[in-house]
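This document opens with one chain alone, in structure tokens, the form predicted alone.
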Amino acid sequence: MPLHILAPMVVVGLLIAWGTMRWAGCSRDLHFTTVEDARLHWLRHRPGAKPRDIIVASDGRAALVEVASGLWLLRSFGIDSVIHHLDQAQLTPVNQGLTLGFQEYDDPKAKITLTPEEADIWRDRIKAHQQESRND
């Protein structure tokens, strides 16, 4: 097939493709809306790790999960959840919410959108745990 056919068949099939997933929706960024939500997603990454609590941030993108092994971030990454532990996350106040460095290469650092209220209870939480983890 001549080139000046099969290209724009192949951008057109492409946009097609495109637009049908974001019209059924398959492309929206993940949100987490309720507790129980962040739970199950907490154990699908850590299937074994039962939390002992859970704070979702107010616009659902975020949660602070506390489990025997310490604090982790559970957030979304596109479409996906990712986790963090946070014992050793570097964390930096910005006005709308957090901003947490890590020490892997992949994903050095997650803003986190939180009201200054969720700021300051995760901020509190954040530091005490790592206190509480460098007296260990």
The other form holds:
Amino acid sequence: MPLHILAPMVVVGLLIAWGTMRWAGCSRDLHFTTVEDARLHWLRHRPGAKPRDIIVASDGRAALVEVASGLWLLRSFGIDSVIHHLDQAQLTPVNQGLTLGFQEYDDPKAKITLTPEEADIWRDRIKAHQQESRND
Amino acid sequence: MTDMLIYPKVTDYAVPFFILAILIEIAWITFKKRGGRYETRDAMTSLFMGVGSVVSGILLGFIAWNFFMFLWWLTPINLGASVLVVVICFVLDDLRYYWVHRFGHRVRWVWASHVNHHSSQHYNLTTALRQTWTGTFTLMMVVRAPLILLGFHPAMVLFVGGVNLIYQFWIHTEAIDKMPRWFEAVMNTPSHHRVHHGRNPRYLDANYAGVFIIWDKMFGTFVPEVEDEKVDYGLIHNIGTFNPIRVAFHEWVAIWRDWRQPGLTWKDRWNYAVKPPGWRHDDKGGSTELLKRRHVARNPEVAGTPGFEDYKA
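Okay, that one was the form predicted alone. Can I see the form predicted together with its partner chain too?
After this comes the whole thing, all chains and molecules, with the earlier chain placed first.
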């Protein structure tokens, strides 16, 4: 098929697909409504690692999860979720929370929206954990 | 052999059908409230990966084509272009697909290219189009060499490969439960391929087939979709980006970083490229076998059931 037909067809197709999904309500974000909800999402990622403690951010889009292997971030990713080990995360305080930097090329940064009180708790918890890891 | 043979580029002609089918699937899921899930950014990432794959084919396709034409020049055999020859070529190419796909999951160098197809946590028709940009670098084109040396024209081999990919489009859906029994026995279906996209320990490294599921049954990699275990889609460690460039290259970057670890031998570096994904030189990796073993230890009742035939409680 000539490129001058294929290219416009693809562009129009992408726009129609995007518009249809917006119309159909496919652009929502996942929120962890309770600790139990966050726990279930965590166990989907790591079925064998039972959480000892979970702190859910007040906006419901992230949670700190402590398991035997250390401290992890569980965060919403579209209508799904992803996890990160926090051993080597770089913390940067920002206006409405924290930015966490990771070494992974597939997910180098996560902005976590937190109240000032939450941000203090999260920062202290992560730093304490990282200190413990270095001592081990 | 240098005579020319021209076939239509079927994947290009299928584009309007792909778009229409995706719109129908979205409408079906929206109105019926079942049959799968769509997420705008995830689906758009998949579609951009599809576009990038076509662009990559335009930019790098000449490498494989010249290699195939060289083989065609070498071979003294020309099987012609009869319908029977095209059908035989299609079946043999599907066998070729099975092995390339199996290497794609068991050899990390090839997985680096294929992983993006599995990087969505969704399973819908857009997932079918989440295709690689880096297939040329895997050198898996060599697996097509026997077909050309046997006398199948390179244009025919690429044509049947395109038909194979089009067939696989419709099986990326949750909207179809099961096909008739005879069809499920012979052909790859949405049910069989859902298993292939599963990250559940039961479903890991199974159902590599393209069109005919018989290859998995022949080579011992077939696992049926189990009614009481819903497929959980995605990777063992899911990626957290919708950026198509990061999706396309993340595993190549991971291999590079593994190679650059201090204290590695050249054998370690070789193994990081050719061993299955998850292998580590310090034995801290998580292989499919280890994940299945751990799962059976936690759930002894599954030992001996599909996907765990070789595992004891």
